[in-house]
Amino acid sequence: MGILTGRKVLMALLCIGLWLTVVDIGPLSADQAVSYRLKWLINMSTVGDVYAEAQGLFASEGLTVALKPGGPERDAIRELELGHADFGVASADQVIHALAKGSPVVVLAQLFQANPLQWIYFKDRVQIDTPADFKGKTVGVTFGKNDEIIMRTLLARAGVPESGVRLYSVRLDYTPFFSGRADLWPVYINSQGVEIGQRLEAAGERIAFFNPEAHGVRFVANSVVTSERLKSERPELVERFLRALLAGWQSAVDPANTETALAAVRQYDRDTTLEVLRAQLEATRPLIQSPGGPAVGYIDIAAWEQTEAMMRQYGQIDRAVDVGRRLRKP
């Protein structure tokens, strides 16, 4: 008899082994480890992201996800395709470089539905009202980048030839510009153009911003994305991960929470001045979503399709990607 009971046992918990095999119980006991790389240090224009781990919105997933700053040695692709990261923030032109190399990157969501990149100048130097108005102007551009394809993209759909317009080479130091050696300068209008435009407002001077999208010109900024694969074997982790992002970017940039958010980025970004942070905040909001705009997260795919169009035309991808196939439909 006491064998039988043992043997019993035994095949109850052979029974309960193979069940616990079978199914995957782990998120009852832990949360699902992530790991997300942003495209650039952690700021203002991370401010979605650190809201959503902030409040608790990813851990109301089940998810514990690692925020890891980026940075010009940090490629969220680049790690996507090591398994380094389960999930990334990449601008258009990076994921469209990717893809003419063969990369399986997929596009989840496009965070910013305009593109914070503008060029500041002195309204009392030069006064710029269209493209045609670049003509004989000395302008800033990182060449190699998306300020570059962006301004000759301008200066094409205006008639103005090259020839016609200096192209200076940007590197970190604005002394080009304060000096007058150049007459516009990039910036990124959330960013920079809040901490400088002050700056300068505060000495006195008129500044104003010229804004390509005003004219047409439009260029991806920030988006997430994942691997192929992680998209396909864990779908119901993807979802997870983006209905918590995308809720802490609709509530970061919600005014009723501006103190939450200012608290979120501060957290991280000490060097700032809390006012400087509030004005970013305030220009951080129309870029993510617009009065009346389509949803946070809204994948603008006529927007993608010029960006890559844009990249062809100036030889920065030498075939065409269809970028549009690499897009999350809703």
Second form
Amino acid sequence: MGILTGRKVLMALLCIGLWLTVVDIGPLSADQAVSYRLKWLINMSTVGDVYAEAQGLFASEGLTVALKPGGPERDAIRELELGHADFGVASADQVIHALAKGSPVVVLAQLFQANPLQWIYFKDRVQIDTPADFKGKTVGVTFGKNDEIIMRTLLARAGVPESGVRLYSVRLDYTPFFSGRADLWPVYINSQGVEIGQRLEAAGERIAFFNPEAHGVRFVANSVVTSERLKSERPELVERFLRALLAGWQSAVDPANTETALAAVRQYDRDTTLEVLRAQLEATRPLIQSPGGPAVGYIDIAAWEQTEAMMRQYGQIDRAVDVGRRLRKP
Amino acid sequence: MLLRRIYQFLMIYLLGVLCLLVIKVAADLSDYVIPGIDALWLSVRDVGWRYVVDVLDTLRVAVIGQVLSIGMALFIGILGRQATWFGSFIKVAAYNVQAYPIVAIAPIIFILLGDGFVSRLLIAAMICYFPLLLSVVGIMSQPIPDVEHFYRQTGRMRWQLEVKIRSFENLSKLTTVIVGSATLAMAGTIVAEFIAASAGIGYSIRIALYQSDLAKILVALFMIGITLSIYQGILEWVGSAVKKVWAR
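Counterpart to the form predicted on its own, namely the form predicted together with its partner chain:
To see the whole picture, the full complex is given below, headed by that same chain.
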């Protein structure tokens, strides 16, 4: 009898477990739960995302947002298609790669109006004023990533043959750059650029950054993406999410909210000192919204088209994807 | 033996690809998430030969790393086989070195030694050394009383003879361990290349990952699998040949 009761209890538990796994019981709270996959670990490049979360901007739109940090092994676009995420952050090259392979991804907003990717160099070692000055230099690039395409475009436009430059494979540490094996090294100007720049300057080094955008090469960086299905089936959800997110970014880069923005990032990034975070926020602001520039989240169609053209030119995609059609219209 | 390993690998690989294709069709996924047959074929055409060269480069490092770790494991295993204080010290030291995960040590190795051949070799050797050591210590510490008794009673036992007896009696075990460690050496080299090197199939996988190109990764997995199967088949054949020669 005891065994029978035990079996019945076990069966009941199994049935409940099965029911819970197959039936979508919806969010436990009244808010709509959505999942948002970031491109990288939470740092200053995600300040608007964490600000919106910390300040309850998502909640005020009736959303409970699970912010998921990204990383090299994470791909927001794949997660959108597999249903593991509702929204995500991806760079333009990821979006264009995905479109070339038939992924139904759409771009909702462009977070970075200027690409933070630049090349750091020691002023006492090299003098780089134009891309033509790369001739004879050793330049760090991450083969397969967008900095490789940007560098190849710069060289082609400057008429520098690839044999005239030594491309050095970038790896996880900066030793080749510090030791002089590479003359230039790619960094994100608002994160590593600040941190390493401060350290080198404290050590008495004179450093500078080479900005590809200043020489006409515009390659779009982080943007907010979702699936075409969600956009067409739940437009109101997409609008609510986007409203809260862009409000978060708008407020986060407002100098009046500096301390709140720093506190939001510091919740996750405890290893970076407050001074460095402050300088990183300062460096992030003009990338998100320049004075007199377009609104936060503005999608620069011309820059997207240039990005696609560069990727085609260097064989990153084998067909045109007409990326303009996949960008959200204002 | 060699053929069996190759067709077993082909079966497993094809089953894996088939499963992916079933998921692709069932869930209506794009080529970006799971590549179709045509995308796979295009990748084979684009990078197939390059990946063959890369995987052979990786295998070269893995084989040298494995030979080094076999030598190291035999040396430490023979030293540590005796139940003396020194034997125990050697074992504890060897175990402690292995307590640190290689991914934590790898960046230090790359910073100190650069991203060239030596770093890849060292990491490959470190990853496959410990399981080898455990087996060698186990085998070498286990007396073969039936055989050893005679030599001990007649006062003719020397350490070289003891090692020879124990190796011969456990040759099948040793061969299995060495064949298994080939996988670890290959995995170690690929991990090293993936983390920081600038050559080999691990490095190519990293680039494919940056490009979100699963088709290239599947091609790389095929190259790794088939190369490893052939290498393991050859090791097994060498092991059985050695046994035959020794048994004469």
